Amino acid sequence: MPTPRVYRTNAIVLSRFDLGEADRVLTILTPDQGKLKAVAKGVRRPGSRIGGSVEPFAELELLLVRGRTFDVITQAAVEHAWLALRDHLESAATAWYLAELAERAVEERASAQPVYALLRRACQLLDDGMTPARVARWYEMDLADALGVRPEVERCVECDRPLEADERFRWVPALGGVLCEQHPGPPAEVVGMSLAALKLLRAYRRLDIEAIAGLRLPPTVEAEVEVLLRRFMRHALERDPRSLTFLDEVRARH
């Protein structure tokens, strides 16, 4: 059965870049074309009937037309309109990262329901004004595990020992998560970590994110957990996501 020229789709918008005079080409997750390139023609002239839709931090309901090079959209509506987590500068951050991360993660014109799921509650959750940061190491954790390669916090990862309170840990992400103190691993990944750590490493793999939201926390163990997790996602992805900067940037004025 041939492929309709003309489909419908639901899509989040995870970066754009201006082509031309006027027109707008966008790079967008759906669930069941996965990541996909798409142009906008006209949508920077005044007056375009969909220049007010196709705009980030948004769940679109978008009819597109197949193309040669790009899809085009041809009728846009707004779904969803995260209109809260765009008043605020480091959710906002915090999205575009995410967004980073899945238009990485994700294969063009492959079906990407369960990270599309996840981006898609996660500007949920920013936009209902859940810490920026937890929300962040949750995506982190769950778009690893959709990925395939969620990191392994309850065993060593080299002799599958469960690991026990009194030892020393290492987070080796070339390894797949934690390594146990008999085991040296390569010396240019090795990373400590404290119990505590692995302690909530732990519960971001357990808990929901209500549940996470909830915790009473030390931000040394946060920062500490941030910082494993983004090495984790840098050998996942193979390198570190542009947006960071910004966000980092952003996090450091406050």
Second form
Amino acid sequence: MPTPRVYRTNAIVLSRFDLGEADRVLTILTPDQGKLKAVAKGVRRPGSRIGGSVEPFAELELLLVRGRTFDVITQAAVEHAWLALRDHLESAATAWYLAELAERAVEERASAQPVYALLRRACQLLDDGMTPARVARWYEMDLADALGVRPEVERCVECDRPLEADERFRWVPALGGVLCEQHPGPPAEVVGMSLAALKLLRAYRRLDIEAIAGLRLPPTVEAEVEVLLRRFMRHALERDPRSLTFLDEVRARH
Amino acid sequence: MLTPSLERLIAELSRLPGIGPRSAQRLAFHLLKGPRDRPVALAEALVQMAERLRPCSRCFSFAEDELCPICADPRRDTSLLCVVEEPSAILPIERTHEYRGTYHVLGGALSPIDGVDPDDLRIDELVRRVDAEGVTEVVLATNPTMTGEATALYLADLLRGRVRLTRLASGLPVGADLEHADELTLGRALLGRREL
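Given the form predicted on its own, state the structure of the form predicted in complex with its partner chain.
Below is the whole assembly, all chains and molecules, this chain first.
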């Protein structure tokens, strides 16, 4: 069956750059076609009917026409605006980080239903005022799951033995999770971790974000898990996201 | 087919934003058709601009001397400082005739996903100006985009407690029909509604 020239899709704008005098090229995440680039013509002019809509971190319903280089957005309606997310700097900086992870993780023109649902929910949670760092950790864990690289936190990644509470654990992103004390692991990639951090990682794997949001956690353990999951994401996506520098600076100031 | 000088002109014109090879060719032939002094005047204007223009040492807009015409104007209210992303934003604000303060050009907006961080913008210079020039109000006139809003929030965090901070209002364009407004703009307009 021939591909229709005009199509409709839900989308979240991940990033954008200016093109020519008044156009913008948007990188959008869609459920069925993954990541794709589309041009929004004339949107930088104040009179544009869709200019206000095609900003990052809003769920849109778009009508697009297939083009040679980029598809062209002809209509846009906002499904969810998530306005509160934009008024809080740490939430906005976190949303950028999450969007960059999605952009790195998803292929162009390939179905991305789980990642789309994940980013959509993360934006909603940030908009609802949930602690941005917890949303980010939950998102990292679930994104790894969606990519098929879910960290192993129940058993040793080397011998498959269940991890015991009274032993030493090591975090090895290159091997996909936690290593028990009986195996040395690759020296440069082994990071020591506490039992409390292991328990929190398990909570992120087993519990929904609403349950995690209610937990009272020592800041040191949250900080440890942040380091561990960032290392994991860096390994999975093969480099550090650029938006982390800004996110860290914003958090250091609050 | 074309002479080397004409080819060079077309190549240079096609490097301008929104000008493809065909438009560049059309512009070049248009210049050739008119009186001989017109392309010469254009070339002189370009050379003069390239030689004379430099950033204003105070606001980082365009200047031909140490200061731009706005910073050099003694009638300007230096207690009022308007922060914009690029020099091109100054002109539309000036055309309103509603603003008599000075400006500060950041040189862009924060865009973490593109690697544009606070260090890449003229934020330190802004803070120094606020402290040194007796500024009482900073108008955050970055674009009403995600990057512009984040920049405004970042600057507001940085300057809070030192000066009065204001942000350009967001909402419906004058003369527009409500039914054609997009949800984000209308949402902003509702949040920023004012009492009559």
